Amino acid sequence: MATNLSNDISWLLEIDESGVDFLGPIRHWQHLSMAAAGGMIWVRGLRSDDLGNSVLRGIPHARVLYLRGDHLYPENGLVPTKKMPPGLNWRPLSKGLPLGFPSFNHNYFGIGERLAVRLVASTVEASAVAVLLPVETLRSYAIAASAVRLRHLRWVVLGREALVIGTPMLPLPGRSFWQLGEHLLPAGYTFEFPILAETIGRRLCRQAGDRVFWSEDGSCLVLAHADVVPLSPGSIRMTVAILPAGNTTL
């Protein structure tokens, strides 16, 4: 049985300093504190149940990391990417963020006038390319599946669920998504104004291979290409080992 390492780590949020205004929706979370250095902002104090919160996950370009010792690791990674800067000045989030409105709202696009991004029911049938399902359901299937069945699939953990991308899709129940450019949209939905899809993708994706994952209510999450990894029994076991307590068991 693998050991859950979540008791040995601390969860943090990392965001470019230029995007500090996007932290406004979580400014009132009194258990969080923040510090800045070298053009980056870190938010610490995240609890395991915060990680799946749609408000936190909707902050553009925010990266969830975990701290072990003085090293920072990607949310689902086992190799550290950097060291935590020493001597940071940590302040409560409510004191570190001034009250006000962001100069740019990621949910609005357009020239001159603002236009809200909404998803609407689609009359056009599109083939699904991704499925969202409980991590435990995926684990039970993947550890017994052949490598050939999994080789075209990639996956990422979103809170207490797993998003599996690629075809042929797994024969497992879950919420299906189809792809429009860089966007993964819920099956049966599309943009109210599909012509904006390319513009929205350029605004939200930082590099080639990034995807924008959408919910029916119009909220979205940018999936960095590096965070979506090949699906294999090994990646399932390693990822489950570092999930927060209560996510799943192995």
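We call the rigid core the largest set of C-alpha positions that still match within 1.5 Å between the two forms. Everything quoted here is computed from the prediction, not taken from an experiment. Positions refer to the first chain, counted from 1. What changes on going to the form predicted in complex with the partner chain:
Once both forms are overlaid on the rigid core, the distance between the two CA positions of residue 143 between the two forms is under 2 angstroms. Here residue 223 does not count as shifted, since its C-alpha moves by less than 2 Å between the two forms after the core is aligned. Positional change of residue 168 between the two forms stays under 2 Å at the C-alpha, relative to the superposed core.
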Contents of the next structure:
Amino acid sequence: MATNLSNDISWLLEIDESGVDFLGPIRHWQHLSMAAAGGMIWVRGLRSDDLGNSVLRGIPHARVLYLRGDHLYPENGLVPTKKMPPGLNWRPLSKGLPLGFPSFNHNYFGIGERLAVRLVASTVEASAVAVLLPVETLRSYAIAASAVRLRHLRWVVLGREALVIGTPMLPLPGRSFWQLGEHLLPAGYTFEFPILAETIGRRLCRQAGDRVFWSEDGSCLVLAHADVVPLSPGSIRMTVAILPAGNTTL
Amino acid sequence: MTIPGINYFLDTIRHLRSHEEIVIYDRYSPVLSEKEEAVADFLKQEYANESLEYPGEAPAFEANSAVWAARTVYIASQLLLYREKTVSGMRECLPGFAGEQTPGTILSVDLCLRFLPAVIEKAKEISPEDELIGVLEEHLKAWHFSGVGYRLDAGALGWDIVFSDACVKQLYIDRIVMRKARTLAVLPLLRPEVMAVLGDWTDHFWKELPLNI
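Show the form predicted in complex with the partner chain, please, the one above being the form predicted on its own.
Once more the chain from above appears, this time first in line as the rest of the complex follows.
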């Protein structure tokens, strides 16, 4: 008696080899097995009630076929599209799709790494709060200036130059600095990673009120609060009197 | 009764300069002229310290005027409590300065006379009709650098000597701004100077000073 071919069909899923990872959602379906040949992957063992499953239908780039005899037919087609290659090595999905670690570990924090602090040019506008200028320029202005313009300012000598901190600033030319937390940064520059400003400040400053003075090259100097004194004619006169001539070291 | 070895005058002035307060007793201790020399030396040192903070070149210290101011404040504060003198006696106790007013004397006098407004305020608290107030206000009018901020009749004050010296003038303007003496700042003579000091920062330093008066 001849075999009724219409009863002898089995359902398959076909997907390109490049899309093998899309089979992940059905990897745990134990009744399935898979085989690969010619850049294609076939999954067999599908039951007819699996065909309506949204998980199966949700697999992108996958096509459902049925096998009758040796020929593969599209799901709703009557004309075969290809022949099933013979001698395939059918394996369970859990074997055919081995597990591995993802290439990027989201839980890796790199605690042991170190970071060089660098300053980069910035276009964010900020008002200047400090100015670095030659001591002599400051002296000639400040000893004759009105106390009103000086008493809210503080200053410190850095080598041959004086750093005057406070606003309103003096009407004197010099390199200006802006403030980010306890940092005095050159105008036009900011940290490469501004989010670290608070942490850097906490590591560098010994007590509240200390400031960190930065150069464009990324070097810095911690200014203790007690070293930055109120600006007044008397303070200038006494400081200039004890400044060594030709002092260039910071 | 004054014990010879102790110089109350010097101690009081030194305490005044370092703590800005005077302790008075119900007893009148007059200023003996031989005690004044020590006070002059002390005030000279104080003037040297203070002139470091003066803008530009400070004028020279004038010992006579400084001691006169110290004596005036010393006696005036004693008279707050001690009242066995008549009004005329009070005037004798507080004579005006005999010498001439110069930029140097203005600053020397200010060492102690800057506390005189406080003494007057205290006298007013005790009795607003006290004769002492009038006597002291006369001194303050003559030396109005020390009285900046105290309510004086601005029309009766002279400015020639103040304006003759750049240092005194600068200090005067600074004091007007710091004490926010508006009656002085609006005078036609002083207003340009005050505005020069404030520059573009009038709103920042003295917001209440209106721009168009």
